[in-house]
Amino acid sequence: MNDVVEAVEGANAEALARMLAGDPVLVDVVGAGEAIPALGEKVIGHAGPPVAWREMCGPMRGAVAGIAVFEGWARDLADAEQRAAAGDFTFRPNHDFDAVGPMTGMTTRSQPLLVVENRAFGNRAYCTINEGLGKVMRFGGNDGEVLARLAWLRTRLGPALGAALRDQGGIPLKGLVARGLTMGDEMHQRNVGCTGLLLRALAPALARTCPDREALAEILAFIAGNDQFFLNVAMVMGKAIMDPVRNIDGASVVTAMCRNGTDFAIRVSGTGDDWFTAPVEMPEGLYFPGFTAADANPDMGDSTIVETVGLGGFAMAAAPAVAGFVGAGSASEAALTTRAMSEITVGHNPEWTIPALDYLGVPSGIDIRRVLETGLAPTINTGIAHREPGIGQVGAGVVRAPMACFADAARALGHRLGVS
């Protein structure tokens, strides 16, 4: 037994160390049907793991109904719905491609996408562009103005984009994201430090690149309106870090957490690609005014790829803003949640420190034998969607990822260890 274990704790070494050692790059926004040819003609990429049409939740049923008018694939919603539950779409994790997605996460051909190469390892990920806020798709909504939006995403926002960082040669993230933490930003519910510093680096380029001065003026009044615009760059950048994690022999480290409105699941590196899933909790949390939790839908995207990386609830305590939005309490109570996760990760990040903490790095690589042995779940921030279709977000809140993931995986791993 005394083998197995420092084998575990030599594969956790290493997973920590491959996480520490990568370097993601902004580079470019393409087509998603350029940077993933395997997202074809009506298959559609969605957050969290499998999810069959009949089981999917309400904001999710409306996403992809918004999703395939969008792609033209259905003449309106109805008609859309209609082709859904015949089985005329493909429905993929948005995993299976190495990409992610805000809650409903929904990924289809013509969307452009964020691509983040870990210079490290040379491997890529891929991630759409963060809407903005108020009724949008990554909630559920799918109205005309959603769909308009998703347009202007499409033929504006993402070739101005693409061009400014190829123009640059792309923009490295983890000093951007140590100032961010500097800045009161935790990268989940928090990105306003992030997005402005992100701003700042794409203007130079995007004022080379961009000849239409209304264009340009624009597309910046559209970063600088949306406090939220980094998030998504910082999912992709959790993918791009995550990825040469997988598959160490022994790891018990988790490589992926995300969920669909159904289900939650998590992946670990010693278990290959496997899903492990349980039913997803509800958050708890602050909801704006006219809603209440009766209104909330489960929690849901690919967005816990952050906390994989010790960000998020993770550093709850870079930014005492969030916990009075999210519902979390004080900036005390936040520093005790990046405490307490400390207690089920292997070790801290020495480039993503918290002041408020005398410079503690981020708790960093989620340790499923540490959550079992402490009964400590991740902490995660999240918005909340209403549960029907087509209205949007409702509030915001922390959510535990359920214990039997861990369980599960856990299992799963002794098993492959010879010790189950």
The other form holds:
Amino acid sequence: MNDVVEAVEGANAEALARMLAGDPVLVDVVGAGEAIPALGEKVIGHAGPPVAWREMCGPMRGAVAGIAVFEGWARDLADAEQRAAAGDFTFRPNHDFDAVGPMTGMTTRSQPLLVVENRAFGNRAYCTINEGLGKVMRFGGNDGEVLARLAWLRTRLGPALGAALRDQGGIPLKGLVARGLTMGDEMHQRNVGCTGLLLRALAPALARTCPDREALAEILAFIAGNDQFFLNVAMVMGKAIMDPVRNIDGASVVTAMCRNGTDFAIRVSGTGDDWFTAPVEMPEGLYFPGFTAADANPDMGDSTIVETVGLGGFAMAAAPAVAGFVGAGSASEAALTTRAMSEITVGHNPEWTIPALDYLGVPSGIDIRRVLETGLAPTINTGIAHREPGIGQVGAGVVRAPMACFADAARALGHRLGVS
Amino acid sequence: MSVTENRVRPGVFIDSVALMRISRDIAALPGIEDAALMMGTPANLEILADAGLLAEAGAAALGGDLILAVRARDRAAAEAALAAAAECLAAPGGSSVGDAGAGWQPRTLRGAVDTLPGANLALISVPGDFAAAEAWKALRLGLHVMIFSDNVAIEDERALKQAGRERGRLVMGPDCGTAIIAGTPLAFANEVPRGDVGIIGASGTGIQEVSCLVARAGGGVSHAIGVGGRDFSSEIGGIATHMAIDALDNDPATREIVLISKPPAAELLPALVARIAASEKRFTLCLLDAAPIALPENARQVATLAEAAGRPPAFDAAAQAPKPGPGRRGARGLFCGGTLAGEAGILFRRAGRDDAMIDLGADERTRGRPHPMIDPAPRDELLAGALADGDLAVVLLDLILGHGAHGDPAGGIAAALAAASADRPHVVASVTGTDRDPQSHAATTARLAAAGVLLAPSNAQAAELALACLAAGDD
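Let me have the form predicted in complex with the partner chain next, following on from the form predicted on its own.
Let's see the whole complex now, leading with the same chain.
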């Protein structure tokens, strides 16, 4: 038994070492069909583990209908829903394509994707560009305004960002995130600092490569006007860091957490590509004017990859402004959240430190054994979508990962290690 | 000629305040003239150059790169300082217990060690089924372990103690109720001053009795180490006892070592005797009910805990013993401390008597309820029954004070005596404790004396007083 424990500890040390060695660089923006050839005609990448149309929640259905119209696979939203119900579309988790997507996570062939390369391991990961706040596709919005913005991202912003990134040889993200942590970001609910830092890093190359001054002004205003612009960058960075951690024999470290609005799922390094799922929970949070918890959809999105690398809820102590979403909402309570998450991780990230905790590194490498031992489920900072299709974001809050995923994963890992 | 060394970490950003704190510590290392950790911005490169800290490697750094720069007396000092800086960077927030983390209650041993990085001992008090697993975690964290829990399998105890020995970590217990490490009482233990007597005990109440007697005689205890009741069995082989002897033998503050145990398994005696002979310190062995053992000159064997603590307090049992009432011939002991019950039983048998010395803390009596040291109510009930028993000449009690014990163990006894008729057996008791204990030895004995209890200064002498009462009735 002790041999098994030593083996798991060794495998987890390797997992954490790979996480910490990761060198994520935002290198490009490319069309999804080019980056991911498998994203062909009528193939729709979505957030979370596999889900069929009939099981999809309201906002996910709304987003599917909207993206089908956007891609020209349906005349209108009603037609799109009929086609979806008839099995016209192939639904695949984004994670199947080295990709992640926020909330509904719609990823289809004509959308521009952020590309992050992990230069320590050579792998690449992908994510769509953040659309802004309010009525947006990731929260299930699908009207003309939403689709027009997606078209602008496709024709204007995506190509311009790609050109700027190629021009300057990419933007290393690890140091940028370290700096964002000292500016009060936790990279899930709050990305004000990092968005500013990214814009600062991008602006000279954008100015150099964007020939049209009006277009440039529009692009700069769009990024500057969206405090969450960096969220999608943080997500794709997380995916690029975590993918090399997959498939280490015996490792009990979580390599991905995600939800599709119906189920929550985790992947664990030592159990390959199996998803361990459980019904997703309802976030507790604060609501925009005119909305209440009764309007809320259950938790959704691939954005929990941010917590998987030690940010988001795990870095709560760095972001006192986000603390309002946690219970009483004091800064000291935010610190306690980070300390609690330290109990369930393999270690800390010495390059991503939190000044308020005397430069403690963010807790990194979620160990399913420790989750079960302590009964402390990962704390996740999240946006809240309306439960009906087409409405969009109604609030933000905090949600816990369901324990059943971790228990199932531990059983499976134990079985592989011959200790079941 | 001084040496300037730079290291560059590409793409590593650390907040400047954190870097300045590390820089200050590195600059204070031996042989270091100056040191700085800075991000490689143009302005910082200029500062480093002006300070004579910039070497070729650093000069090539970019704004997003971290530079570690030292100027040292020689290369060795520079390398040592850079290594120290790397260590600081690998574990930032070394004292991770900032104010912002205050109020955090760790959920795991590992979390506790993170919160209190200097800690080197874990006290494990969980249901027995889980105790071994927690003890393994503690050992893996490099901690010494005190296992308060009982009902741990002897195979687990052996494996844990063997692993602890390999790692140089003491495993105390299981069922280790008492320890005092460097003046800190753990679990059931008393406030005793520090001194030169080291105690090793297989029994919690035995350690408490000896440490309190040492303290009340004006002495003090360096360390009291519990080893668990099975340590000197054939299966365990005295692993913890030998490690404890080694520790106390190497401890300059310890002059004398007292070992309290049941008689060791016969095959373990030669190694114990040899180990004692190899020491220059004085040993006192209190091996309850053991036949005399041939010991080296630096060791003596005693029969009672009171003798183990040194010279027993002056006490003339025969002179203090009242006659029992007419027709009263029996005796009954109602004990909270197992070793104290055992000690009384030995003395009674040596006097040719076989009266019941009941250990109310025995496993079969405490299943599903607190130990009588914590909740003396069960004993108070039995005492009321004994006081109404027309055959009994004397009832013998122990009271154990200190941390973990009931706040007022004398209260129930006084109440039972107040409710009893005038025609009752004598009640004889001793109080294990010190005046610095929360319950206070002086206050407790005064209360008992006022209630009509006959008091002896030690458990053994209380047994002698009870025997003297019985003998007075035979006259």
